[in-house]
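A single chain, nothing else alongside it, follows as structure tokens in the form predicted alone.
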Amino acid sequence: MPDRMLQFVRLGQQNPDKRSAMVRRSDFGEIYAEFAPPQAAAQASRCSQCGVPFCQVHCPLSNNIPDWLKLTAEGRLEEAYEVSSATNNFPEICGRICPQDRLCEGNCVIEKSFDSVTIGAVERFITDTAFEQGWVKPIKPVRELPQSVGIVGAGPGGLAAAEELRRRGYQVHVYDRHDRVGGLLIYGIPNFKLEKEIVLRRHALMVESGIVFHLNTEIGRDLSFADLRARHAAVLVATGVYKAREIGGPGAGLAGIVPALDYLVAANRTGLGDAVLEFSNGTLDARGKHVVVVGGGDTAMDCVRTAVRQGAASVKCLYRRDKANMPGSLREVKNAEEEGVEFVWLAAPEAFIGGTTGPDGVERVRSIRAARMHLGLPDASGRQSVEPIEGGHFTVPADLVIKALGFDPEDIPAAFEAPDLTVTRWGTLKTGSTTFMTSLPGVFAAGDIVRGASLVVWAIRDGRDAAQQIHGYLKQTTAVAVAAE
């Protein structure tokens, strides 16, 4: 073990054993092994302790990074899960997930001249052997509160605030129209990222806690949302944003493209044992087709990913800028390009050409029209702005496009029959800028539905923060009620 800190100028960077990219292009398991507890000292000891952490500092919930890192290179692994764990609700996905590359890896002080700590590989390692060692323990709050709150969404969210409020002493009650507890870390993140025993791992974890879970249960359709403010004294609206954004253009609407979450739903559900009727029929099925995945984000290196595994006959990834300009991990990206993905940079679809094939006689893509782009300058928000070449056209073969272009938005007044729910212009639901409270009194809202599509790291924040403001919320209310008695 290493005897002290600073360990970067001899040490290099090291990430657990990758399993080889034709090994693991043929199963969905995690691609990554787990750290020997040598290595994963040896990695820590590598932080540089210094005054001004930047990757605490880049980290949506500036996680104590240096204080865990110290703690694990000295074997102190239980007083380093407890450090890690006082700030991330959920250590161990967010060590698999979470672009480190872009947050605190990307922002290490050593980065450039001798390679960041592998800070996500560590946090995995502690909270692994956490609850390998039993270290993880239900919630068992220092007293009962009669006060309850109804949580709409079991995604991270909703999940990280079910969490702080159960351990104040809150009855909390999580609602989600799935049937299993994880929203899209279940149904929309592949297995080689988060195998999802892991999930349901901390599922049973909170129910043990007392967090009662009404799964199946659609708000404004199986529950009135009026039935549910009425049930209990402060409401979280955390739904996630899931509406797939369209692609546009002629031949947009031919079969054969899809929504890059319907995909990965089929194909989750599909690895958890359902039987899921797109992909039995082959139409959410990647076997055998030239797959061509449309957006450069994490969501479309998971559908590249995923189609892979599945066993296509190509996988192509247009995106229309280049690789430095690309909103996904470039981990990631790797990742892809090592599994036998081919990126097209700086190529944008313009039309989609169809064939009627089968007995069916619908008219399925065949193929893809896409015009070469080249990067113009700035936009108003410093981001260069992107022109198609004139003359720059090209052909790709297609018999299977995914839409992953991002996500907005539900109508949430609609579905929840509240028009009194304000909404922003983009179809976020508004809150106070630091209550997270809505425009009705005692219904807040947090996660996608209010920042937008972002990380599941972001969502766990604003979770935690919202349970914040709704346990001052309740403490308020109560404080009035007794006064007025």
Ligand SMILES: Cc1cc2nc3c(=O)[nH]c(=O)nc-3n(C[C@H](O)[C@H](O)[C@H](O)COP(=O)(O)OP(=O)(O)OC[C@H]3O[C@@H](n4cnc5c(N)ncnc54)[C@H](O)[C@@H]3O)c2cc1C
Contents of the next structure:
Amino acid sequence: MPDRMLQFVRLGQQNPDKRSAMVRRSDFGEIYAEFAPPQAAAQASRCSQCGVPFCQVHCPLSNNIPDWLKLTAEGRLEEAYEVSSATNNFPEICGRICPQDRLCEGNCVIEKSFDSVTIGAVERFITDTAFEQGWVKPIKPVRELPQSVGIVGAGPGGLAAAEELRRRGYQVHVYDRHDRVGGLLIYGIPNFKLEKEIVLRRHALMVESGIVFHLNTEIGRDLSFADLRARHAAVLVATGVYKAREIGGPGAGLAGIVPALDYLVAANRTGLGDAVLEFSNGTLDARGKHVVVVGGGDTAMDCVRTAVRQGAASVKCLYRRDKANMPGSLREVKNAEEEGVEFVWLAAPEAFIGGTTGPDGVERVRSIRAARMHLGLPDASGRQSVEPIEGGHFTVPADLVIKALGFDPEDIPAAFEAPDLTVTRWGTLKTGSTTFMTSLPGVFAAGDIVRGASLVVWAIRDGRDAAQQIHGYLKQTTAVAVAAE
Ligand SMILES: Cc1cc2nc3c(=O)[nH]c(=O)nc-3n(C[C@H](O)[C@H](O)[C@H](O)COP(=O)(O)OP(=O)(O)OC[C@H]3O[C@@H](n4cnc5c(N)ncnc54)[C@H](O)[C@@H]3O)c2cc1C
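Coords for the form predicted together with the named molecule, given the form predicted alone:
Let us now look at the entire complex, which starts with that chain.
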């Protein structure tokens, strides 16, 4: 066991073993192995224990990273778990899917000359060990409070808030339109980044903690928002953003052009053992097809890598900017390239060309006519504009086109029949910047539905902060809660 920190001067960065691209192309298992304990201790000991830890400063949860790295280096794993879980409800999830290269690891001070500490892999190791050792326990509130809180949405934002409120003793009810909890953790993010058992394990723990889940319950359809408000002393809306941005142009309505989330949900459900008609009838299965994914974010990366694993004949990613300007994590681009995905940078679809007609008589896409683009002058936001190069056209074969251009919020005031629920000009719910309360008293909001499409770690942070605000609100407004304090 290393006896001191700052070992970066003599010990190089080592990530957990990554399965070879050839092997991982053929299954949906996670691609990284777990650290062995000595390896985790050694890698943790590379931390330079900065006085002002930029890793912590740039972590949305302000995780106390230097402390849990030191405890790991000393083999004091139960304490490392205590410190890590004090600020993060789901460290094993963040350890797997946070874009560490842009957050903690990207800001590690040794990163410039020595390669950063492998913070994400150590975080995952600590929490997976804690689960194996039985250190992760259901929440047992010190006292039960009579008030109940209704949470709409069982994604990371809603679940983090649920845990924090339950810890304080509230009766917590989580409503979700899906049949499983996790939001995008279960049906959006593929298994090769986050194995679904990890999410289901958390769900089981929350049930044991006394959090009540109402699944297959869509607010606004199966239960009205007004009835929900009448049931609970406070409500948190954490419904995420799901309206897919559309592609225009001639032929955009041909069969075989599908939204990214439909495709990923079908793949994830199939992996979980559900019978998915659109997968079994081939509509949302890439097997044997020439697949083109349009977009350059994390969703696009998840689609291309899923298509590879489904046995596509070829997989291309068309993105209108270049590699340096893509929004997705470069780590995921590298993984996709290793797995055989071809990136076509500076290219945008102009038209979708049909050809064959399926047994249903509907014309299907056969290829895409694309324009070559170049980056122009920066706009007001500082981002370079993209313009087509005159005469720069080309055609790519495509019999499955996946649209991954991002998401906008659904019309929540309309869906909830709550016209007084104020939204921003982007359609996200408007909340007080520190109160998390919407324009309706006792109705709070958190996660992507407030921020717009973002990250899991931000949803967790918002869920925690919103829980704190709901607690303050209930203490103020309810004499019973004040007495129970
Ligand atoms: C394909 C994909 C890959 C991603 N990969 C990453 C990644 O690698 N790392 C990362 O940090 N982030 C990633 N993200 C972003 C991340 O998943 C989201 O930022 C995060 O899940 C937002 O959490 P949330 O709780 O706000 O919403 P969500 O996770 O979207 O959960 C919202 C929940 O609300 C439910 N709901 C919606 N409306 C209703 C209603 N009316 N009634 C009842 N229930 C309702 C939904 O069913 C859903 O379960 C990815 C996103 C996508 C789409």
